[in-house]
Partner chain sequence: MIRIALSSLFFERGKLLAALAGVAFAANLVLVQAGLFFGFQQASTSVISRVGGDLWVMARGTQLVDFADTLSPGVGDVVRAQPCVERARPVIFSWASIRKPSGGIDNVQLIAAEAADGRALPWSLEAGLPSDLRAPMRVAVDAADLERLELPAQAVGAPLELQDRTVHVGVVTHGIRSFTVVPYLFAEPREARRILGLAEGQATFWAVDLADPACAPAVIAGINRHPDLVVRPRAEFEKMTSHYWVIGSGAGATLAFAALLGLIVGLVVVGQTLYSLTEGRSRELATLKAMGASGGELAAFVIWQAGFLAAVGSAVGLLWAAGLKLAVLALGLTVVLDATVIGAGVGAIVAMCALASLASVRKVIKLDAARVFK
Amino acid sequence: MSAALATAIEPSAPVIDADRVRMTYGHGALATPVLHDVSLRIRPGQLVLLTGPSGSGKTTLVSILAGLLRPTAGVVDVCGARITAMSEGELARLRRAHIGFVFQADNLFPALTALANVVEVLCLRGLPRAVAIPRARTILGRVGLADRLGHRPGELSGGQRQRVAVARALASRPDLLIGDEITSALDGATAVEIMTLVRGFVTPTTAAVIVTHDHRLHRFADRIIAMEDGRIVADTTVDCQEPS
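Structure requested: the chain above on its own, in the form predicted alone.
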């Protein structure tokens, strides 16, 4: 492998270390710059909100941090590994080992029940089914879906599907959680419940980066990073106001 995968995140080491990241879509006269020399460092124990208007580059940035897109230029280290130097196979192994995702499209398996959606992902990450099933039941209960375990995505509301997606990401106990508008389909009370769960996920050895337009989420954050026109324009440390 071109870069060794970290087996654990050192509390003193950043979970994310991105340096002068650029992203351009297209070539020549059709080239569209989306990110301009973006640098950021996120350490364990931080819940970071990434804010800004539509088109500011937020989703492109988190897709690069998740190893789903390759930047045009720049260096990105995630969980101790230089992902910009990795092959596709190495990136897939790093994602399975260290990263949980929740994006706007829930990406659930349509033919599987809520329970099976979580169980299958845990099994893909190497957990025995005997361990995966009770863990999946527990996390789905924590997001308020204990009575929907046997329902398929088509039988769930948009908010319920998003809760399954959040449960699936957290069930594997990743080092890094990346989310894109994870509360956009949820009512106020459910959004608070989900973010309370995400807040509880963040420990001295884990971190979360959440793209959001939802001002209700600001009270859960340790940092709020604002983007405009493909650049970071503000990076504010805040006192988390997580509800008791």
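Residue numbers count along the first chain shown, from 1. The term rigid core refers to the most C-alpha atoms you can superpose between the two forms while keeping them within 1.5 Å. Just so you know, these numbers come straight off a predicted model, no measurement behind them. What changes on going to the form predicted in complex with the partner chain:
- Relative to the superposed rigid core, residue 164 undergoes a CA displacement of at least 2 Å between the two forms.
- Remark: with the core as the superposition reference, the CA shift of residue 174 between the two forms stays below 2 Å.
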Contents of the next structure:
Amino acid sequence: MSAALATAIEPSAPVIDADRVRMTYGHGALATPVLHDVSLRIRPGQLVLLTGPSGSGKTTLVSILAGLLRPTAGVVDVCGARITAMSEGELARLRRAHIGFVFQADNLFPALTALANVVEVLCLRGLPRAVAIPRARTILGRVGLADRLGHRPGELSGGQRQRVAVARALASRPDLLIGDEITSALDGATAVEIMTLVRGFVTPTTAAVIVTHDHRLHRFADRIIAMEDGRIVADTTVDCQEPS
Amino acid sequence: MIRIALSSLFFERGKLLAALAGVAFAANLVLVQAGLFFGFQQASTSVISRVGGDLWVMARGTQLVDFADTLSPGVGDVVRAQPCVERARPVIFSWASIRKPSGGIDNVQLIAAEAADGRALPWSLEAGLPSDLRAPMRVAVDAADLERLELPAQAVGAPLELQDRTVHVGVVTHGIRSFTVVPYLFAEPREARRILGLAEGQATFWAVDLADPACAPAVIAGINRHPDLVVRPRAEFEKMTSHYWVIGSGAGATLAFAALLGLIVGLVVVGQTLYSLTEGRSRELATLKAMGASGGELAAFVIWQAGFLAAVGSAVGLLWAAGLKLAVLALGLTVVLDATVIGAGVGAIVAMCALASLASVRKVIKLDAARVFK
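Next block: the form predicted in complex with the partner chain, after the form predicted alone:
Now the complete complex, all chains and molecules, led by this one.
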């Protein structure tokens, strides 16, 4: 994160502010519109679930919000910065400084231990190794893997691997956590464990957007946005939530 | 990124070993072929280098040391008459025939010269002393040629029929071989003339030591006025001789081709391994890119792996080449592994690994980070 980018972000601003985002794949006769003027504002302190059937545009929307895909039209601000006007380098620096990712697959390096998988990403984000190691130990302890630090992904269960992935995403203390089907490969109890960790991440200064088909997760959400055919068809604020 | 890169490389031991074997093979082939090339160059010019001198005088038309007409007895005086000539030393380099104890006839090259100050001729003595050649009809034979010449293992004192004269082995040398592997026999100039039937003062070449190297052009011009003589700087004559044998014979091209083949094999093996390692970790690398890793940081994943393979593969290849150098000595072949050859060989391997990594580097830089959501 460059100093210029860091100072451009206002703490009171929405974490995500997307306005009339449109996305079309292909050109001419082959053009396939997948998002139709989607507008969305997510404030700090919210855990938002993005739901909808396959092909409804959830993954495309979350890719745009994460700065991994450029929309055909519309503007997107993340942490107060206009990401639709950023260069690839600026987008990378913004993701590095502000966004944590958890995916359906853990995407851990099989050659590295649980600890090293977290430490190396922290080092890549600019933390000195002397700082990264204790921080990684702490976060892995917090997700219940204090006794699995030296294990490689192949020696961990699916739930443990996903907990390492969550720890990797949270260790850099992002402002925004973006997840895609992070519990779809997990049993019910493990899915609850993972979502409890995510719920615990959301504070008055942070937010999380999780794409999911899993109805079991609704009780963790502050807000559930339903999509269909590239449009937001429902945006529900949930009153009761799972305590963190 | 170095830890991620090297851990991933070590994690896939099969691929690591295959790639290391490829690099080591390529390094070995490049080093040995280059070493043989320089070894052949040394072998073809070893006598010229050893005799030394600033200039060499020879019969006009002479292209290499191995084929030259014998000069008339007065040439030595012509050379000595030139201003600035400090010393003119006769060099006899002549083909001769030998009759073996079994009756067979073989060819040898009989060499005799007054050595330059501080240098012995012959050199690398295994048995006997240079002064032993001062006795009448004594020659030096290389240990590697004893079997070919049907001489006993303890050859000192053994008789030999050379040019229909009986000579005796006074000295045994070690590792003095010609490019053509025709045996070199050394003798004192006086004895060589007797064996070859030459007159006093006759020689094949005259090695000229100048009082001042700056006089060379004047001396060359002075001697070149003689219609039957030509003078060449020693370095030029060495180059002409080695070019004739090493390049003209096709040996150099053959060695270069073998080295190139080694590099191509290494290029393919390393390229495939790096690409396969990158392909296998593309999802994890895309995750790092999504998290904000730059193209340069992702390229470092491949570059560290390529660097490791180049360093370790070159070291193994160098050890392998050093072993082969010792092994082929017994065959009479010299593999030169000096700083130049090692530097050039390692440079070629580093370049090969860099080239092999290009496709993988391009792949990681072009990785689509959005694929992690698919």
